[in-house]
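Single chain ahead, written as structure tokens, the form predicted alone.
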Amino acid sequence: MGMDSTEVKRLVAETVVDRVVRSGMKVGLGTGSTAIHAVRRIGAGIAEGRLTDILAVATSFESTIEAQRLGIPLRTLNDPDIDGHLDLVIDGADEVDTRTGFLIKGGGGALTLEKLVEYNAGRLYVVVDESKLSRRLGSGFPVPVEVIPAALRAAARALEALGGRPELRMAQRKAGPVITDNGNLILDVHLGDADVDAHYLETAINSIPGVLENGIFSRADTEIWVGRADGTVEEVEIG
């Protein structure tokens, strides 16, 4: 009997955290399921001891809660310590395209901060189970477009424009939309079954008015860890 998928996730972001974090780093915190997991681990070898001078930047107010809670001192891009750069950002990601090592992130309505850390950052490795990749961008897993309220129906239209499907994300335990961490909505742009080229819809959508960040990650120097159900961690090999 293979590991469930809660474990699958805690073992790769605890092998890469183990792999690649090293006392005296400035490291990006990632948000979700996965990425909770090496916040979890980062923690545990600062209070250990193994881990020593380090400093943090969260993406999320869920990163931002769980690091306080765990002692890890955290810091801004902007803090003077931090300089606008970091050495590295372990996250997940809600799909990833095999093919390009390009991503879809934002399930968790925190795109803008991740993309903002995460481009900044020397190096991403992102830790994914399974069932994330995908040999089409977008196949499956929709878009998150974060725009400000003032701009909804106009960028929906733009969306449409764009060969996009765009839905209006609703949240689960409160009635209305969600709200992401910075007070805007989030559209779900669903692309269908056409081979989009991931790098132009990236750009093409930012440059939308009302559209403050989307949910395509297509910088280079990323790594991709796979965590599968036989126990098993691997990179990708991407192409």
Second form
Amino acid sequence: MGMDSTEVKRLVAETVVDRVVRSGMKVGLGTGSTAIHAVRRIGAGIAEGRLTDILAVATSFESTIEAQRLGIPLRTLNDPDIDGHLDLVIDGADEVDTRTGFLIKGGGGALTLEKLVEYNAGRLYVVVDESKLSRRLGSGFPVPVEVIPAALRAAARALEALGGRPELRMAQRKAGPVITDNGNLILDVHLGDADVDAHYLETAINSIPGVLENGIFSRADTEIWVGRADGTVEEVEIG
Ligand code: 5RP
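What does the same protein look like in the form predicted together with ligand 5RP, given that the last one was the form predicted alone?
Whole complex next, starting from this chain.
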């Protein structure tokens, strides 16, 4: 019997933290059920004295709360000792296109801060289990788009004009839509069967008025690590 999905997520996240996080680094803390294991591993390293002089920037309320609980020193990207740039970020993803290394993120609604932090880091390490790997971006997961509330209908029409089928993300255990950490709404855009140009789409979606950010991450040098139920972890070969 192999490992269950939680164990696999923990294994891949911890393996990558141990490989790449060193004392003195400025690190971004990802969001979600995989990235949280990386946050906890960094927290344990600090508590045990293996990691010193770490400064962290969180990508959501979730990672902020966990970092505070663990005593990880938190800053914002604007703080003078961060000055808008991190050494590295470790985060999960909802879908990884193994042909290009492009990602869909934002299943947890944290895409705007995640992209801000991850496009301003020297290295981005993505940690996933096998279920996230695909050969066509958008085939496994819709693209989350954060829109300001006033733009909801107009942005939905513009996303339809780009060939997508937007769906307002609804909250659970709260009436009405999901409200993001930034006070906005999320449209989950189903792309259908077309083989989209993800790099083009990332830019095109962001030029719709009222769109704050979208969950396509086409950063070129992303390093992707996969954990498998047989207990192995390896870097995904892109191509
Ligand atoms: C949050 C994200 C997460 O990284 C993504 O949703 C993956 O989460 P999980 O590891 O729980 O599957 O982008 O906005």
